[in-house]
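Let's start with one chain on its own, the form predicted alone, as structure tokens.
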Amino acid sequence: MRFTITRQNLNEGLTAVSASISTKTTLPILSNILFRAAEEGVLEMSGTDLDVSVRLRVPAQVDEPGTLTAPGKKLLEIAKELPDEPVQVQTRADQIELRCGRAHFKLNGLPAEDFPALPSVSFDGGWTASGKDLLSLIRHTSFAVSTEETRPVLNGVLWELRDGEMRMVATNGHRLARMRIPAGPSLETTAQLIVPPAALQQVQRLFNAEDELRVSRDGNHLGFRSERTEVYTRLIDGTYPNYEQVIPKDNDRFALVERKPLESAIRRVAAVASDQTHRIRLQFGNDRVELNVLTPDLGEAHDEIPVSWEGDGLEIGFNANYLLEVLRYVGTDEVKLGFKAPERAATVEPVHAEDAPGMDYLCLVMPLRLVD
């Protein structure tokens, strides 16, 4: 194999390659690349943790096909490294040598056979979603997934097609997270998946808010591409909990507050709060709201903000950490919060502008138990 990339596009490819390789792995192909030139102008790079894999295709001058395995996160050091000029790179066995101006070095590779096979996903049926649509379904959806291993299908994200409209949710148990958006005519199948955290991070980062994106499943696997660009995950076996359930349909308490003072009133009182249990006070009523801490071998807080409330008075507690994460990507400068009672699970909501379309999302946090 005999190419000749420029320093941008090697570096461009190595640094998009090289997150979804193994740091920890006992295996050592799964530390290196796969570089693959088979046709005229193109370089493949892949890499794979035999989770999730990653395929990109670069432009390079190929001068002789071939294939090999290098180490990834070695080549991109010296990638970031190379003066800015055309780096030649030739296979001699299992070597990969690369040459940049006087720059010269050499690095052992493996075999290409030995280099896992990437998922077989066919992208000729499945469905296309937008750039913008899907990375804002993951951002606002995927911080809510649960990082205990005791219930599996709460490690993923569920991603939802179903009646003309796309949806996902998230949830560890004490905070959700659901985001819902129309699907566009090009929806073919109707489908639910559980999709790792891990493949969305690198969907998040690999494409962007214009990228027209082909997803598509083939058995236990789910892939994504775009012109460049290939994502393989696979799926997360399992049936996902009924999260309708557990949303409210009858909170008849409504607070309007502005999002940043709330934010900032609440973090002041939780320095005071417990490392345990990060627990927070809130009384609703008489258009304000009272933040309250009291941790006995620490001290107390207290503070109180505006609000535009609605109903009878109200006292509930929080982890202060999950109504933060909340808060945080609600992401409007108005929201709405709903209650039922002080054991009920109660709704996060983004307040938009009258003239500003807004998008239908809803998070949803687990109350404490109050103790006197």
Contents of the next structure:
Amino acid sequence: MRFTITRQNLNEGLTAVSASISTKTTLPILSNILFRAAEEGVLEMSGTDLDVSVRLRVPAQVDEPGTLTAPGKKLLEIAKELPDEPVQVQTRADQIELRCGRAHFKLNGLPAEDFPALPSVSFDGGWTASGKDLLSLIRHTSFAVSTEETRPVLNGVLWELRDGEMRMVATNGHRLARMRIPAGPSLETTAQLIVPPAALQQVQRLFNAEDELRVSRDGNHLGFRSERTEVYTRLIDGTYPNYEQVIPKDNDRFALVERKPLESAIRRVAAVASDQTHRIRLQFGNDRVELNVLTPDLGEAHDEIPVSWEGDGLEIGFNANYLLEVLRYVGTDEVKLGFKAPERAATVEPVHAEDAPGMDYLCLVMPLRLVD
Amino acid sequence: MKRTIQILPDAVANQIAAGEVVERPASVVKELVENALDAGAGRIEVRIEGGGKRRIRVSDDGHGMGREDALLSLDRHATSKIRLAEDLRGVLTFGFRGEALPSIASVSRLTLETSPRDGLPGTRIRVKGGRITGVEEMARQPGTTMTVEGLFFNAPARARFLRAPAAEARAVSEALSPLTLANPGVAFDLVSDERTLLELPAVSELRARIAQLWGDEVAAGMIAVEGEAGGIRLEGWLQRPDLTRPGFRRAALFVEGRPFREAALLKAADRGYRTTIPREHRPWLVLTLRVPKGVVDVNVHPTKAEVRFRDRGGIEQLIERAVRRSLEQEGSAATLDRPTLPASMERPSSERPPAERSPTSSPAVVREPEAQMALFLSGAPTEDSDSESTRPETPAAEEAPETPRLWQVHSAWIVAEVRDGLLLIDQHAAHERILFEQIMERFERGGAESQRLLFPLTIRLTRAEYEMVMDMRGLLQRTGFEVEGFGGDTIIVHAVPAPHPRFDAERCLREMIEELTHGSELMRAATSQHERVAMSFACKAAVKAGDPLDDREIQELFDQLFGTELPFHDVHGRPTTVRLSRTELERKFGR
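Return the form predicted in complex with its partner chain of this protein as a structure block, the form predicted alone having already been given.
What follows is the whole complex; the chain from before opens it.
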């Protein structure tokens, strides 16, 4: 294999791919990047940690087709510091040689045959999603996934395509985030996918809002593809719990509240909350919410901020961190909180200006109760 | 009609009494040594031949006796130690019943040589089978020597029950040990057929005697215990929990210098160790009690192995609490250091005057709970650190931060830099201790926090597990698990505790149910249902080895650990913390 590539292209490719390879691996080949020069003018670079794989195509002048794997991190370190001159790359047996200006490197690689095959996902039956929509869905939901090992389906983000909508849902059983985006008339596919958050992270990292992505499911794998970039991931098996069922429909007490003051009040009083459960109590009444914390052996805190409240008074406990997290993603200046009872799920939703409808976003937070 | 009831001649009465007091050579040695101690001896030599069957000789340098006293001492109920029945309350000397010497004399050939301190001539009395066969004057240093030969020569039935000389010699040594521990200020020698079994110079403190008797390593691995309640003082030494082993145990209890056996008090000490050592471990210990008059009755048994306390429950409580308090101290933590005794104690000898005793070698039990933290604050003013931390040429002391620096290593341990070296903390063990104490407190005071679940957990159980869960629902609820029966051996969990961010509620509950239903080593160690649930929860819910913790979590874990009652021990009886002192580090690097 022999090709010539600009330093920028080499660097870009290596940066994109090397973030997908695992640093802690027992298989040496997984810390390598696969180079493949097959077509005229294109160099392919691939990396995988066996769960998520990334492939990037960058322009290069291919003089002699071929394949080889070489250590990703080392190449990246070198590429970062090379002068802005064309880089000539050549393989000799299992060695890769780089020349750039007067700099000259030889690195030991491994044969391409040993590199794990990337999932073959056919994009014929896929669908198209806008990068903007996809990134927004991921950003607003993937924070809520569970890390508990006993319920693997909750370790993933549910991605649903139906009724002309794209939805993403994530939960750890304590709080839940759901976002819906109209997908336009072109979307005819129906799908229910449970996607590992690590893959979605790569999607966030490697695709832009302007990209039009082709997405396709093939068996147990999912692929994302733009002109230059491909991301593949294993899907999580199993049935996602019926989240629609737990979204309360009968909440009858509501608070409209300024988000920023609420966030800072929660942060203030939570300083005194238990470091383990972060429990704070909210007491909603006529025109204000009182925030109270009482932690034995530490102390207590009290604060209050104005709300517009509708319904009977209510006192309810929460893990402050869950509330803060959800408020951060809701994003609007004003938020709407809905309640039914102190042991029932609370809803948090953005409040949009009437003339500017925004995203369809809903979070649930389960209360933290004191058992006596 | 012929009279059938007669008053026994003295010699027969003595022989019967001998049956109670004198069983074997060891009991003779014990009686004679006790007499020597009562006589204020500073040095006691015991020589036995043929395991004591052939000959026993006990010599002391005590105050001795004049001729009249010496003769009287051989009469039954002749005693110098009490005069009236009222004196019986508050007897603090070893012998007082006046039974021992006549009893021994009645079953052996006994020679009593004694000389009082006031310069009067010495006396030698020979007795055979209880009959005095000769009394003569002799020259002798002040003190008394008792020679007992041919034990049970006139009671062949008893002689036959004696064992081989080696076994009897061992028994003599075992009988002597507690007396030597009770009297570290007295020098002891035990020679059996020309072989020295014990050679114990007088020392100024108990720990030094423990070192002589049980070895330096054992003594160095002991921590001081101290306590007081209702005028009763407790002092002594306990084995550090991480050094305890199952099986063979040495334990000595003394009241007013008198060894005694009392299983209930040892049990109380073991209770004090609870959760700091595995259940089957037997800590070695020496406990001495000082009591006001009237609190103890020693007049229970002729061999005085048992004593009766007026308020045994109170003493058990005193022991349990004092033991527990010592185990709260940093000194009870496991250490990587080579066990060493305080320098001032390494060569205890009879020549060392008590005044030379170093203050650092006396039991230094810190009582204030704040003192625990003081160990970690580099500049904290404690008596022995003052001089060092203010020395300007010690850069470490100047730069050392207010709170210890902490690192997590291998996602399993936390290393803390403390004033006196390093602490290595096992994150799982430490969190176990924290959670255990939290849950136990919640059981008392209530206030568990419980995270409601969006998707209740459904868990299928076996019949036995299901029944256990239903029985213990209340306790489980107070740990934060809100459980409901669903029928068909299935439970629904609506709410779960949230002890840390990586907590896996379902796994924790399943493991707890398994353990609580089918038992485990840990469950057998628990003494109540509450403790069982708390231990199981602590063990299953604690952060695991392999969980990476962020800086805040590390700091929290550290702070919470040292806020617990027993920060150095987890609930399985393993250490949470291993110490590595600066001194040891310096030694390892040849500094």
